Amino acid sequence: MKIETFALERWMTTYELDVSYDITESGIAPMSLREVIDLVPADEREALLERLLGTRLGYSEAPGSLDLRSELAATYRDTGPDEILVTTGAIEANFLLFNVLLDAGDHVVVVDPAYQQLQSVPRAIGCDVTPWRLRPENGFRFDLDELETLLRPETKLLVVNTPQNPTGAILSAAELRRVYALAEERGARVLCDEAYRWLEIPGGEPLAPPVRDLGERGISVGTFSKPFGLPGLRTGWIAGPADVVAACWAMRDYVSLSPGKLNDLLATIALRHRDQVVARTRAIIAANLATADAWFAEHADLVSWQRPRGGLLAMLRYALDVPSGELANRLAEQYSVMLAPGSAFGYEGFLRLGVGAPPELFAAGLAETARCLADLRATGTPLRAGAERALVGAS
């Protein structure tokens, strides 16, 4: 296979091991291995320490353990084991599952701007692949109605990704409802990037429930590394049709062959424990989008924001008259900040922002990127035509 270059990974592997305040990453502040044994009752953590320090290095079960599977199962509706596959992270998930249900010339409708993976992987194969398009004019929501238009009758696939990467939209239960109903009608499946789930905003709207609990043509993905702060583990899964499932796990014996034993077994503990997990995860939020909400009030004049309706994603946009990809590199360059170009994702003007760092560094990281701003202002950089109209409209 003959694939693109991954900008947005090229990108963050440049600066994420150097800079000060990471405030792009996608998923929530990562959690220690101290925290995951800790979720446990103190009473048990003993025998865990033991079980862990006694675990034996070898190969895990390929598919993932059955307890993990089975955990997994529990969190959606008609699902057993064997409809789950563990994997390398929902990045695994994914390239299995397009390589497993894709051929070329086959249609495909991907949610853009995305995870490039989404649409890189699709094209790599040689399908026909076709963008639906969240405009940031309509403040980055989902059209069901342009997305009729886009299908066909041949449509294989439809992929969407909920709460979106990069954007923060959400599909509601009744769009979610919608758009798999016009799959069904014409027979694609739906593939659902799911590695948000359980991040609803605090205060915020619902999120709508898996896919995979809409039908048999429904298959989620899901990772622990977003909502559980565990990228570390890299460890995601797939939730599908049994025969989806063992077809992927039969190409996951050239690819990765099997999960570690250890993430594995964190991974269930964190499972089983994730209303602790959940309720870390939206203090978090919770801060950080305060302290967002003061700073884009304080600095309306440069840039706006559409604040993420789920997830931890959001676009922001700048005024200024510089390349998204320039302002990025200044940002982590001359003051340690990482900001996500927005032209990796195909959107100029705009920077990718997570709200899921620790608070205080959130906090130092908009400090510094405002004074990034205030500075290249004084030094006469002009403002991008039509800047102060589209900052109003989005504020």
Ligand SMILES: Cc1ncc(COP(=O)(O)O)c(C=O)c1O
Contents of the next structure:
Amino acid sequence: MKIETFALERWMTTYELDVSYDITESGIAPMSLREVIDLVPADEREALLERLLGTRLGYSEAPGSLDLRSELAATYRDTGPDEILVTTGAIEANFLLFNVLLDAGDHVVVVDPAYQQLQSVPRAIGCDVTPWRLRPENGFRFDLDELETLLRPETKLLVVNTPQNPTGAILSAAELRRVYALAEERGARVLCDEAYRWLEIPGGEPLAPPVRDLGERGISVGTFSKPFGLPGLRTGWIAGPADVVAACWAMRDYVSLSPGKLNDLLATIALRHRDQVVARTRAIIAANLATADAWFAEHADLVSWQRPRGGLLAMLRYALDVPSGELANRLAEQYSVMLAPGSAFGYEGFLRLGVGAPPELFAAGLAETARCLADLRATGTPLRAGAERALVGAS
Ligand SMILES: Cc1ncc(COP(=O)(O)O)c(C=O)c1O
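So the form predicted alone is up there; where is the form predicted together with the ligand?
To see the whole picture, the full complex is given below, headed by that same chain.
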């Protein structure tokens, strides 16, 4: 398979180990191993540590342990452990699904912009990929009437992602039901990348149920990376019809074979204590949102945003007439701040902001960003034509 370069990953690796303020990350400040162990009641920790230390590091159950698959299955309607495959992150889940479900020439509609894999893998398979664009002038909302015009009678797969990376857009429960119905009318399946499941904005709108709950055409992808702050476990999953899950498992024999044994065990512990973990995640997001709200208000002459409606990402709009790639490199090299360029998503004049970083680091990163923009303004960088107008009402 020939596949295009994952542009954003390449850009991130240039800077991510060197910068002090990574405030573009798509995840939440990771939990430590100790924090995971401390999720269990104090009187059970000793036994858990003994179990971990005594674990023989052989191959684990190839589709994921029955314990983990059963816990995951219980988070969906009418789903058993055979309808779950534990994968090496959501990234492997998506990769397997595309390769199992699609052939060269198939028509696929994919939300745009998107986590690049969602478009690049279907393209590499040779599919005809139609983007379903989220537009800043529309508040990054999913336009369902437009979707109706993009779907064709022969469309094989519709790929959505809610809450969304990079815009923070969401499909409401009613919208997701309509998406599902539109796909069903055409005999297509819906793959929903639910990497940001459980991440409602504190005090915000409720999230739609997983697409798996809507019927047999719905396939949900999940991960421990985002809501749990455990990307180092490299553990995700597929929830879908048993035949699709079995086919993905068969393909996975050639890719990663099975989950890591310790990862599977730690993921099971985290899932059993999901409420505690998600409370931690939401507390970080709430603190950073409050900081961001104040920062955007203070610097309203230079920046604005569409606050995330779900998940933890949003596009930051800046008013200076400087290309986003140039600004992102300047921020990283001279201010030690990482903010991904909007150009990576086809949004010139924007940077991608993540609200999952440790709160102190997040606040310091925003302060440095404001300093960079003020320095540029002071040294004569003009405002982008129409920027003042664009900023009004954009938050
Ligand atoms: C929408 C989306 N899907 C999938 C992934 C991959 O996540 P994982 O770490 O579970 O492989 C990411 C990571 O950023 C993502 O944002």
